[in-house]
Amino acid sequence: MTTIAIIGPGAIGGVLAAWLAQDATNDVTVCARTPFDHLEVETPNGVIMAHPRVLTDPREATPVDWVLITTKTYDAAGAAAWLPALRGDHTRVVVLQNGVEHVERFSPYLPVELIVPAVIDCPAERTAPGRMRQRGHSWIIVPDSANGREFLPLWSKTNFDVTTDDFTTRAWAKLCINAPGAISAILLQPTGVIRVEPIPDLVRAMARECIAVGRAEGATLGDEIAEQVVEGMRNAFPDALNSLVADRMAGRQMEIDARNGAVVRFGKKHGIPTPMNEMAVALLIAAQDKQPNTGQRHEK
C-alpha cells in the first residue's frame, strides 16, 4: 500500500486525489481547510468518485510516502505547516504550482534532497467543496532523477500522462502559457478573448519575453511556441477561466509573482527587457489592491 496526501483540494489537488484514489493500492488523505464528505470529478469520460481520509488539523496527520502540494503559490508557508506530522524518513514532497520556483519555494522547509518539482496542465474547475470538473487531456512532467521516475507508478489508473522529462525546458513552456493568462485576468474575459484583435500581438509579445528570459535560465526554447501559445488558447474552450482571472472574479489573491512576476525577475537578472510582463504585474497589482480583503486563503 502506497500511503499519499494531497495538501490542498482545490480544482487541481481534489482531481489528482479522485483519480489517485481509484486504485485501491494507494491510501489517499486530503488536507483541508474544510471538511467533506467525498470527492465527485466530472471527467471527459464520466464521473468519478472517491472517498479519501480528510483532515482539517496537522495534529491529526501521520507519516505518507508521498506528499503532493497543490496549495496556490502564495501559500507556501500554510502548506509547510502540515509537513512536519507528513514526513516520514522517505517521504518525498511533490510540488505541483504554478511558475519555475518550486524547490526554491519550499527549500525553508525541507531538504532540497526530497523535493520533486513537477509541472502540471490539468484544465480543471472546483464547482464546489470536494466537488471539481476535469474539462480535458491533463499532464504531469517531472525531472528525470530517481525520485521523479519512482512517482511515475502512482499515477497507472488515472487518466494523467505522467513522464520526466528536461524539467527546466518543461517549467518555462508552461510558464510562456501561463503568462499570457495575465491578459484574461487584466480584461476580466475568460480565453475566447484571444478572438478579439489586436490580443494575439499582446499574447505573442508577452510569451516572447518569456521565451528569451528562460533561454536565459537554460531552457532550450523555439520561436515557435509564442504562436502555438496563441494557437493553444484558439483551441480552448472559449469560456474556460484560467487561474489568475478566476481568482480576480473571485475576489481572492492572484499568483502574479509566481507567473509574470517571475519573468520580470529574472528578466532583470539577465539583463532582458520584459515591459509587457512588467505592465500585466503593475495593472495586477494595482487592481488586487482595490479587491475586498475576504481574510481566507484559498487553494489552487
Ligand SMILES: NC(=O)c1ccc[n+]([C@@H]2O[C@H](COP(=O)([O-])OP(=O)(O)OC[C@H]3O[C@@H](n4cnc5c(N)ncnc54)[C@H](OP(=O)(O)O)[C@@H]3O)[C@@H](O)[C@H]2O)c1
The other form holds:
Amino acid sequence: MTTIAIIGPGAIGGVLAAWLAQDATNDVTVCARTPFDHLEVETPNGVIMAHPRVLTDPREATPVDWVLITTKTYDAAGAAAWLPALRGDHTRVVVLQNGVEHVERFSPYLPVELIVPAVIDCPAERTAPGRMRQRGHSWIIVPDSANGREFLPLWSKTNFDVTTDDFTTRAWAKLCINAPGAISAILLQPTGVIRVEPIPDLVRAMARECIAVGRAEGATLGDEIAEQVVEGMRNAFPDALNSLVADRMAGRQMEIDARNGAVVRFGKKHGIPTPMNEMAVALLIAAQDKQPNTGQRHEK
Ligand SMILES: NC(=O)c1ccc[n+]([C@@H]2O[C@H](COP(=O)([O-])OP(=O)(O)OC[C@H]3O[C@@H](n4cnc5c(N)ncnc54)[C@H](OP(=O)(O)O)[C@@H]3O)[C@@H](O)[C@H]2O)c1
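Previous: the form predicted on its own; requested now: the form predicted together with the ligand:
Now the full complex is given, and it begins with the chain already shown.
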C-alpha cells in the first residue's frame, strides 16, 4: 500500500485525489481547510467518486510516503503547517503549483532533497467543496531524478500523462503562457481579447521578457514561443477565463507574485529589464487592493 496525502483539495487537489483513489493500492488522505464528505469529479472519462480520509486538523495527520501540495502559491505557510505530522523517514513532498519557485517556496519548511517540483497542466475547476470538473487532457512533469522517477507509478490507474523531463525548461515554458494571462486579468476580459489590436503585441512582449529571463535561468526556450502563446490564445475558446482573471472576477486573491512577480524578480537577478511584467504586477496589486474582498489580499 502506498500512502498519499494531498494538501489543498481544491480544483487540482480534488481531481488528483479522486484519480489516485481509483487505485486500490493507494491509501489517500486529503488535508482540507473546508471539509467535505466525499469527492465527485466530472472527468472527460465520466464521473468518478472517491471516499478518501478527510482531515481538517494537522494534529490528526500521520506520516505518509508521498505528500502532494496543491494549495495556491500564496497559501504555502498554511500548507506547510501539515508537514511535520505527515513526514516520516522516507516521505517525499511533491509541489504541484504554477510558477517556477516550487523548491524555494517550501525550502524554509523542508530539506530541499525531499521536495519534488512538478509542472501540472490540468484544466479544472471546483464547483463546491468536494465537487470538481476536469475539463480535458491533463499532464504532470517532474524532474528526471530518483524521486521524480519513483513518483510515476502512482499514476498508472489515472487519466494523467505523468513523465519526467527538464523541469526548468517546462516550468518556464508554462510561465511564458501564464504571464501574458495578466492582460486578461487587468482588462477583466476573457481570452478572446487577443482578437483586439494591439493585444497580440502586448502578449508577445510579455512572453519575450519571460523567454529572456527563463533562458538566463537555464531553460531552453526558442523565440517562437512568443508567437505560439499568441496562437494558443487565438485558438482557445474566446470566452475562456485564465485563473488570474477568474480569481479577480470572483474577488479571490490572485497568484500575481508567483507568475508575473517571478518574471520581474528573476529579471532583476540577471539584469534583464521586464517593464511589461512589472507594470502588470503593479496594476494587478492595485486592482486586488481595491476589490471588496474580505480575504487576505497580499501574497507576501
Ligand atoms: N485550476 C487549474 O486549472 C490549474 C491548472 C494548472 C495549475 N494550477 C495551479 O495549481 C495550484 C492549485 O490551484 P487550484 O485551482 O486547485 O486552487 P483552488 O481550487 O483554490 O484550491 C486550493 C485549495 O487549497 C486549500 N487550502 C488553502 N490553504 C490550506 C491549508 N492551510 N490546508 C489545507 N488546504 C488548504 C483551499 O481550501 P478552501 O477549500 O478552504 O478554499 C482549496 O481547497 C495553483 O498554483 C494553480 O496555479 C491550477
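Residue numbers count along the first chain shown, from 1. Between two forms, the rigid core is the largest collection of C-alphas that superpose within 1.5 Å. Quantities reported herein were computed from a predicted structural model and do not represent experimental measurements.
- A movement of the C-alpha atom of residue 57 falling short of 2 angstroms is seen between the two forms when the two forms are aligned on their rigid core.
- Comparing the forms between the two forms, the C-alpha position of residue 36 differs by less than 2 angstroms, with the core used for superposition.
- In the core-superposed comparison between the two forms, the C-alpha atom of residue 234 has shifted by at least 2 angstroms.
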